[in-house]
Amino acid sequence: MSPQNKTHAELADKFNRDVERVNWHDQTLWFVREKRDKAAHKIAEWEQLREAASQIKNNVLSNLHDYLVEFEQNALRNGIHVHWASNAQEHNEIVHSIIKKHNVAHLVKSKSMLTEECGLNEYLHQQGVEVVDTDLGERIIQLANEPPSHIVMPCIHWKKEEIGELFHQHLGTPKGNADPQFLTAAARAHLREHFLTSRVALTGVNFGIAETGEFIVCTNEGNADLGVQLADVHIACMGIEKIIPKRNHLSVFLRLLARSATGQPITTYSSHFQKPREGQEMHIVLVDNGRSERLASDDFRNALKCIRCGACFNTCPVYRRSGGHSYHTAVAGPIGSILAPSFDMKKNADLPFASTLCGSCTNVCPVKIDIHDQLYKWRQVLVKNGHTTASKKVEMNVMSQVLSHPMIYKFSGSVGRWVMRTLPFMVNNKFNPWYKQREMPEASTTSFNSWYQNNRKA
């Protein structure tokens, strides 16, 4: 069974047999989760410019039309080259068709998660275009022939001397040396020559300003800046929900943004693009591939919202220990739990029920999206729709009968604290997923009801 057709369980399970990896990626994003408390805690309105946030992106999202008419309108006016793709087949031939019409079969590109998700880079390479990534770590799982496993820290599942030996057997490094700074300057020089000699460079929008049909490309190294300024032909990728109405809104937005991803002050380049160079073509790709349906949808279009800081996966304690490539989509975590599903509904129903509900994703949202109430909202939509195993039917059947019916609850109850208390083998095995990883609780003598009919006060 090839790993795209395994569920989140069956992955998170290979990715949990190395228990000391999962510990240190653990404990390696709750640091980062830390951060973006301590950043956040340091600026006293921050829960206002959460609240500010979210309702400029409600403002968007019910006014999507007027805004991107907007944006072309301008945009068109600045000189860029404006196409529309409805999924993603069409973008990724527009990206071709600009590629070929330059008679080019080598590109530079910066991170886009918006190309992960419409798989830009296999098309292209079916195409006989090369496509080198310049963000770092998206360069080493490049390398690796990896998919991100973050949207913000995309080899966060490497350590540094796996990353040594992928560069000795890569770029010639010396075997064994792990030290960072030494591969980033390897790094560095590998990609040099690819910035200087490629005449197309590629990048993702962060933000696309209808006022004045800019984009914004935020990155911290770099890359976006000198592939761009290098080459003479400028394509940026961007999904229609990307706009903000006016240009300062934006400062709302960067404020957020690093604080929640990283718990950076704000991003090293925050790079605004709004007309070509002289003799440079600027082309920008507006991609639909089923954010539409999702605007239709009043439970599920505030996922819309979501301005790709990666906040939600460095808190929940599910993706923690699971590891990014468990969810076998482009986009991981919480969010992707709940973008996942409305692009193909059967492949991603295990990826909802990847969450213990906590809310911790929603408490740092900081566009405010309903992310655990949205993931509840998946596993509803799923179940009706007959995507579940024919065992969790039965196994929620049968604690709809018992937990609708009191006596059969009381019971129930009494029969399974005896069971664990006179004979613990049939609880703790194999058999039992509660089981694993985890020591079973010691058995109460009475139930929780009989504890308060006895303590209640009068």
Given for the second form:
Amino acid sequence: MSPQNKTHAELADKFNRDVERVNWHDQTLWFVREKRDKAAHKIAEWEQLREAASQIKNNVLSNLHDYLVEFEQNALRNGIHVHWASNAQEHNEIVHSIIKKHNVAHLVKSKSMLTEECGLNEYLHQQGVEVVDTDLGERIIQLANEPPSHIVMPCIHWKKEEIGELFHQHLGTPKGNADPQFLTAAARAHLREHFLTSRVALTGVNFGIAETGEFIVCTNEGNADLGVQLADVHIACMGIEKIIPKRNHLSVFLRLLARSATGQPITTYSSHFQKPREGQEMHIVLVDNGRSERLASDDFRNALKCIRCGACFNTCPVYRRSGGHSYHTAVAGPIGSILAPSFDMKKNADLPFASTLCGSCTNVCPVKIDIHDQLYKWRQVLVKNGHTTASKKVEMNVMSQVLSHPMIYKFSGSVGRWVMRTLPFMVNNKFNPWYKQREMPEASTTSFNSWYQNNRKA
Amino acid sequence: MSSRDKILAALKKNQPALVELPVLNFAGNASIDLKEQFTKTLTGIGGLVIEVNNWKDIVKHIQSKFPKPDRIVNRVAHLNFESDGLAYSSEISNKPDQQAGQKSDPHDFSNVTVAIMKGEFGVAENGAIWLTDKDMGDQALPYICEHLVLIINKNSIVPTLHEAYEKIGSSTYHLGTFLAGPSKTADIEQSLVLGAHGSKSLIVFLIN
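For comparison with the form predicted on its own, kindly provide the form predicted in complex with its partner chain.
Next comes the full complex, and the chain you just saw is listed first.
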């Protein structure tokens, strides 16, 4: 994981040292956001779809108990083994026990943010099991020994020349070749070997259907399918909030998911796994890991509606300019910043502050999570619980004194303007965070209040 | 108390008062040219759509696209490469009338150049084709082959996923999938590359 004990601001500061790279990162993600807009605008009923998705998810959260029982019954009837894990540790142990039963030391895995959340790869590595991530982006960062920086595009922070060098070292491609087509072909050949020799394949889950006991996995590369169809054992790991009531609800979610994520009309493969094929063993691990507890909170429950499209990342001005690793959690970006504090309030106390509260995340969210409101509410919870820095506390106390006393407010305004006019170096220095990367504006000679008094009649 | 019971008890305790499910009232525009929209959308995501008048045309197209395939696996009984007097042979794998989910070793298909199978229907808004294990024979086939050929009835195309799920209804399968285009990735600097892990190309034939 990312360096411990560093805050988002400190890590973002490091990311921001390379201006050209930050601009490139920013523009690349904004390009994806624009693709999302184009795709969304083609659907006249887009807003109604978002509303329907939001309402279905509200229903799910209010009836999760019954839907999970229904899902379990139907999955068992379909011949799927169902496991329940209270926390990350139990999830990892269950997965390991299945692998151990089949006596293998090697498995292929497609993208699953849940297994990132649970630290499955590290756990299995300690048990002597090698996990090969098969999504191209995930394989790249796995070779580089890094966590993903984005939930949909895990290596969005890597440049092709760096990937060329990485592949040269690990896969023996010619030095200096950075052609995406060539590198993808090299990865295809390299991973095909792993697909053909793995007896166990692990996948995440996008949606579980209570009504039918099936689960849906969406990919563009086909890596989940290839892994699963060549393996004797399919293990699917699913957060309990991924349940939806009925199969036909997928029409709403699959219309929203890929368009929100990358601007595609649908992912290349939307696979519905209902029963194991003959001779195959299929397992599903249902994971709580704090979700049931979060369900009790009126303020923060809604974060459980997330379908992991990543639209809030691509639109966020802070994410685009600070990079995924600055968030030091498995799920970065705005949604990660409201999920992480409930896992560890102290460690992730900085994340709800890594936002301008502009609300763009909320506007693009396909299931209408009130992300920026929750960021704001988390700030209040964190301050009340004492998880803010001493300097912020002092600043806030001063601000609250100033803002609640009109006389002090007027006086400090005039002092501020005087300082900016006569002693500009007092504010134009590196100790003022507002001066970083920007010029301070020229101070006005009058306050807004006096300007208003003079101009109101005109 | 097992983890299952613990989780369920916590959910029962913590879930809010029941919120009703919304009534879904979505329908696509059936008055547009569905075939045209399907073709345009699938072409836009890297697929190739060819409309044909008869099965013989499909054979001819495949032969011109793939003059010397190492191995071709055909799951469609209507297609007859040999009887049309053409110097081309294909193996009919897992006869289409065979039971779904039958046991075969998927690894046997690792050298397939072209796989040909039927799809159930197409979706105009996203260029996806619905198919199940019954169409695939071996479930690995559509993913492991180098090039995939799907054949659907040109009148089977529905406007949106809403009509699609209506059509799927409560049918059962081992594996059902919406397949939309060749496998692809843009993980290296957002450059789109076709042929990530699954098929490098997809050709869809529309037939009556």
